[in-house]
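Below, in structure tokens: the form predicted alone, a single chain.
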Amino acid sequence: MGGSDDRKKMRATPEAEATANATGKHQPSEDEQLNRKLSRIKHKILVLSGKGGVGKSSVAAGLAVDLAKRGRKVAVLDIDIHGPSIPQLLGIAGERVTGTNESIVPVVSPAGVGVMSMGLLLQGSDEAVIWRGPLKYGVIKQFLRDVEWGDLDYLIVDSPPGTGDEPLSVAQLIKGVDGALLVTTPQTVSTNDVRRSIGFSRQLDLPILGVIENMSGFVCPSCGTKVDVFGSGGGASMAEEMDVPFLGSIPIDPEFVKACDAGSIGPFLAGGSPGATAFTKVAAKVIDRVESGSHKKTELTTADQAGATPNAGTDGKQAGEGRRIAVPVTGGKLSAHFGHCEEFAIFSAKETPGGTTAEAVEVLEAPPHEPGLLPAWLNERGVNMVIAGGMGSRAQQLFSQAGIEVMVGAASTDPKEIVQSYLDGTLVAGQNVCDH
């Protein structure tokens, strides 16, 4: 692969690093930079396929456009290093990214979707990338860390077929992926490969959003007759056998093929053809599963508190609407020691006919525990309350100054159940286990 000015911009120069270090200020590590970037992205979806040629990239691009049409802020990271197709699908083939020594600005497609892809760095469509694993890992990390993604509702990651370096790299680099979306065609040769992608996801503890069966039959535009070119139902059967959700089937649609070649997926989705209708239905299911959190397993249960009396600080149900509550988490449970937590689970309070319910918003990897950082960091994310096991008095004071209420003494159990108990007015607060 030949060099290019754009790719040279991706690396900070030694002189720039020396100048930064000379200031005497704390220079965040690469991991800190990465985590801070990703913390501004609410939802991350990894699109996988066990086999090439199943339309995985077109599904990823179509999902991104559908999300943008619904008012979500969305971007696509194309990590298919050797065969990047997202720029073509989203109508930005031939465009180039811009940036500085320290950052990269993604290209925005006509549909309003931000894009980062190796295809935006190559000199031409016939330029080959001949890289081994470590180089691919490095550039994927740089895409995640150095691209100015901004505040996003969704980042869709389009990966190459299989379970190799690229999807493994993303799964390791992005903490808190909302889930893997698996694309297959109906025939057995494809569904067998997707089984391996399901196994890959389970080994890496990636939640599985579900399976989409693409190219599921062809509906003749003239007579309406359906022909099962590659068979039908294979994706649904495989999903049932593997005990994962089946999100629906998308038929072969010549108009979708034309839209992908022309980079104009948006007009296709608005056209109302059988393929467009099927696609938007599947996209709606994906969005519902991600934003409701229904795909995430809740295996942990709260310890039995029979005979417990309500917390002295509560009086019946808590004021719900407008509450945005953060819980420090380690190993899936509330972290007894606030300063040692691995991540924060954030919930909003939603008023329903049956009362106020805790609705999962997102799980974010905790930033570095530097003095005064966490109150500002959580405040930026709209948090107005923290429920913790233990927290020092100085930290509580800093949260109070940031306008964030703190409740300590909660048991180390399931975060959502803790928040729901608080909203119901039944949360029992014990001793502050970390008052120093």
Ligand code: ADP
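Throughout, rigid core stands for the largest set of C-alpha atoms superposing within 1.5 Å between the two forms. Positions refer to the first chain, counted from 1. Note that the structure is a prediction, hence the values are computed from the model and not measured. First, how it differs from the form predicted together with adenosine-5'-diphosphate.
H340: CA moves 2 Å or more between the two forms after rigid-core fitting. In this overlay on the rigid core, T188 has a C-alpha that sits less than 2 Å away from its partner position between the two forms.
Once you line up the core between the two forms, the Cα of A360 ends up 2 Å or more from where it was.
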The other form holds:
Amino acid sequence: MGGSDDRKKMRATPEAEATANATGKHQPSEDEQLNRKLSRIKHKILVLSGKGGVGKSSVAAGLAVDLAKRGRKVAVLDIDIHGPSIPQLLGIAGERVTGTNESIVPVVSPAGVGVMSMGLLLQGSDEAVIWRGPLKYGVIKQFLRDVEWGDLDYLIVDSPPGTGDEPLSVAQLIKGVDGALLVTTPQTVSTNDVRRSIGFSRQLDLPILGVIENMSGFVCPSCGTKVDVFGSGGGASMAEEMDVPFLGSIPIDPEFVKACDAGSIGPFLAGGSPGATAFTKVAAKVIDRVESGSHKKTELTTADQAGATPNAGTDGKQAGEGRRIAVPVTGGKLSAHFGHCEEFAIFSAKETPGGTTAEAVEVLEAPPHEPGLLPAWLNERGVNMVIAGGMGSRAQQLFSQAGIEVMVGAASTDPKEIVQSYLDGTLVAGQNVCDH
Ligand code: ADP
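Output the form predicted together with adenosine-5'-diphosphate next; the form predicted alone has already been displayed.
First the chain shown before, then all remaining chains and molecules of the complex.
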């Protein structure tokens, strides 16, 4: 293995605890240095998959580029030590990180994404790294602590497939990971492995942002016929079974392959192909979940169900901030028949000194009644919860797949009162008036 000159740029510091130097000045411990670095990064996302080749790195790179296009400051940490592909995907293959004994400067991609990867330290792309677990932990720690990440909105961590040393190290080193993003193809062999990744995340208390189904069918550009090369819907049904949000599907798109190989994901995303359109939608959902914090609430609710009142926080009130709640309305009151309401009243939950308050955001005319349309329609409008009088069980399933929580059985009264009483933890839910 070559590349020794480059690796010297990584500081070989011993595991020292906080000490006072000769001048009596406090020397921060390595953990303090790490935590200081990480405190300058608002959101940290860990991208996981059960299997290799499902498009995990492509999704991680695409998400970073999409975020940069939306004006977020973003960097990618590629911890796939044995098969780093992020430099290639982001158009910086062959480049090297620079730095001093104290710090490493990440390479910035043409799309404006900062990158740290083993691939930016090795001399040649054919080199192999043969390292065991403890060494990997140390290197990942150095990547996190010694790289000059600066102030970031997002750090996307691309992990190798499976539940090995690398994702475990990140989960242990980064306190407060916003969540794990799980990438799968529709095939059972892939979804089965992602179940293990979900179990891994739950064991480590990593919130789960959701599941993305990649390579979900192929639409022939000549005749428009859809061919489900790896099947379709496997990711959505696995997500439902495992009670985690489903964030959407991305089809097989030859344009994506070309863009990944050429390191030009930015132009691909702007190109409007089926893959690009689907990708942008999925990315918007991820951003909404992270920035609203709704995924953490979902995980909390799931955990709470083991021992506490369903849907209620420890003080009996709802964890509300970040929620965007839709109430179907007819004649100014909650509509008993969800699919046939006149309008949707949309509220957001705001934390105020007096508690969580329902704030009216907008009233939207309901779209024409069409089975299966409403979850996507409400989702596009940023809704992550629906409070209804009644809703059929199939519709409830579709909402759950779209990552929207549903509460049924509310009485037909003023929508704002309903939302406020839900946030106060006093909403009394009666019978689902439409459980067919
Ligand atoms: P992983 O990180 O899971 O091993 P990669 O991101 O390296 O997978 O992707 C594997 C291959 O699949 C790459 O050649 C990539 O370009 C291609 N790929 C990923 N997603 C798609 C897609 N939606 N359509 C077409 N090709 C894709």
